[in-house]
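Heads up, the chain below is alone and in the form predicted on its own; it's given as structure tokens.
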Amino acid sequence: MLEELERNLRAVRARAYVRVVGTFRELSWVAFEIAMPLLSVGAYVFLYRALGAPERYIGYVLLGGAMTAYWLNVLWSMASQFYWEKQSGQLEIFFITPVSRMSILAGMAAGGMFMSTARALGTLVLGSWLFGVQYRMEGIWAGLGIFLLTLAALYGLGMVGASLFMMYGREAWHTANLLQEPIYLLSGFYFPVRALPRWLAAAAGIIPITLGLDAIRQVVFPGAVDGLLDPGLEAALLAVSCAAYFVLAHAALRKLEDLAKREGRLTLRWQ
């Protein structure tokens, strides 16, 4: 039992190591990935100021722009990962390795969190200085806790996506492209999600980043009274989402392994 646990922890470390080391391997990429989100954020900042919106909206936009790093990482470096590994001929190695596939995905998630945090933190710090964003300091720790819950649920969703994208084969690439822009809208990256129709905002709560962003904004920005739900309730829903997505990810991986062992294929239908 201890030997198996140690083996899986080594797999987590190995998959995370690649992303951690690669984060700062090409420093020009880091600079661009910090600066480029500020361009779209800046457009919304100037728009809100021209309309005379409350100053907290500047913080809303900046936080949303920073969080896009995590969504893009989940979509392209988590959900699509197994599909890309198959295309490059690496997937067989994952399946013959005597470790849990969950540990491989957990390592990808840990490394992806580090990579995205380096970029998101840079965007947040630089943007806060450029646009003069004010924070409610007493809410920082609560916001950090909600942020960690959000990441756990978000990467759990990425694990589910990794298996589903693999099972549906070549549609993975098109699905990833399809999901990118709608999530920008449904998650309220650049506006309070409460502005959406009530039924649509409630449906968007399935996406962890929607509830996470809404709750963090309410606790860290002064005068934030336009939240969708109470921050405590949103945190509880995130915890439930986290558990649910990890269970679904485990079930999807079992299905994937079952297809591989019983039918000699990794997709739900022949390509």
Second form
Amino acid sequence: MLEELERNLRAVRARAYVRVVGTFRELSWVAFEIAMPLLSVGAYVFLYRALGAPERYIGYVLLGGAMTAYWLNVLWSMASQFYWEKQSGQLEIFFITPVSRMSILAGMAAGGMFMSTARALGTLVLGSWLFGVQYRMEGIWAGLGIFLLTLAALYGLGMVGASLFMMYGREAWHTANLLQEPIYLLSGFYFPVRALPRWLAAAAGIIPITLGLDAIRQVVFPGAVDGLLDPGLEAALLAVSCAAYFVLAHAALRKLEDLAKREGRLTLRWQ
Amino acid sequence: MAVRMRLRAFRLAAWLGWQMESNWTDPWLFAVYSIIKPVSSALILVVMYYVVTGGQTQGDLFAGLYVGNAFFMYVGQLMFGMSWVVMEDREFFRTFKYMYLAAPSIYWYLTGRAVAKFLVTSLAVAVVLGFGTAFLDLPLALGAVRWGYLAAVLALGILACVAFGLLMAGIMVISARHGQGYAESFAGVLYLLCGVVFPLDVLPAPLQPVGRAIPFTYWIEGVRRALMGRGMSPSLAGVDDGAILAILLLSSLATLAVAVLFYAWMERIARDRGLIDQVTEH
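Can you now output the form predicted together with the partner chain? The one shown was the form predicted on its own.
First the chain shown before, then all remaining chains and molecules of the complex.
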């Protein structure tokens, strides 16, 4: 039992290691993943300024811009990762390794969080400095707690996505592509999600970032009275969805792996 | 003969690009997929505008940003379309080296592969503009559009998109696989600097000359003038339509020349380091 646990933990570390090391080997990401995304978020900042929006909206945009790093990572480096691994011929190697698939996914998530945090922090710290964003310091710890819950739930959702995408061919790429802008819209990355029709905002709560962003904004920005739900309730919902996504990911992975084997899709490439 | 071969490479690359872009699903789903993304992108701006103005969409600023955002889709899509080919062919299909062996000119091959993106984006732009006119009081009337000016501006803007796509492709040639977001990031910078969704004058003073040096600033301004009869940036108000066209022509050609040289330089580095057929993982 202990030996198995240790083996799985080593698999988590090994899968995460590739991403952590990779982060420092390709230094072009500093320009393309930190500086440039910050500038593109700047376009929305200047739009709000041109419209004369309340100052807290600048903070909303910045926080939303930082969270895009995690959403993109979940889409492209979690959900569609097994598709990439299939294309490069590594999926079968993962599957013959004597560890749980969940450990491999957990390693991908840990490494992905590391990569994305570098980008998100860059956007947030530099952006706050450049645009003079004000925070409610007494809400920072609560915001950090909600942020961690959001990440856990989000990467749980990514694990569910990975098991579903394992079955896909090129649809995986297009599906991930399709889930960018529509989710930015539905989850209120750049505006308070309460601006959407109530039923739509509630439905978007299935994406953990919707609730997470809304709750964090309410606790860290002064004068943020435009939340969808009470931040405590949103945190509780995030905790529930976190557990639900992990259970669902475990079940989906077993079910879809079995299906993929029966249909001969695990090693099917370039279709 | 050489020209015919290049045009043939362009045509076949366009056909290949279209197949790869569209044949992963049925035409209905493909059409829906092609429309949802751009409409969502436009709606983000609409909601941002609504939240602050309390539901007004009649102002000049709204029309200017909506049209600018719609046409800017070409920039992101063509830049991504041309540059991602390098990654896709090299890392996933492992065919990039064969393109060097087979295609008479890699430039024509890369440009041809972007044709599918151009077609899909054209559909998306039409849908976004139609949506704006039908539901958001966007002041567009087909009879009032200056079609000749629009065609000239559009053609030059597409040339600039191809030039920037080639620049990004050059970066991809020497980058590892996670360069997927590079084109998007770069497009985001252009989105800021070219005053796509706000007047150029709103930018901090040191950034305004940078914006004025990029062809897309004039492209978007020209498109607004052709479609709505007026631009959005007070700082460009004194530049007449002919001058906008002339600046756009010169800056697009200059960017293309730089892009060709830059790609050739990156390609030489890639050959030196053996990167043309590299496969990277993470």
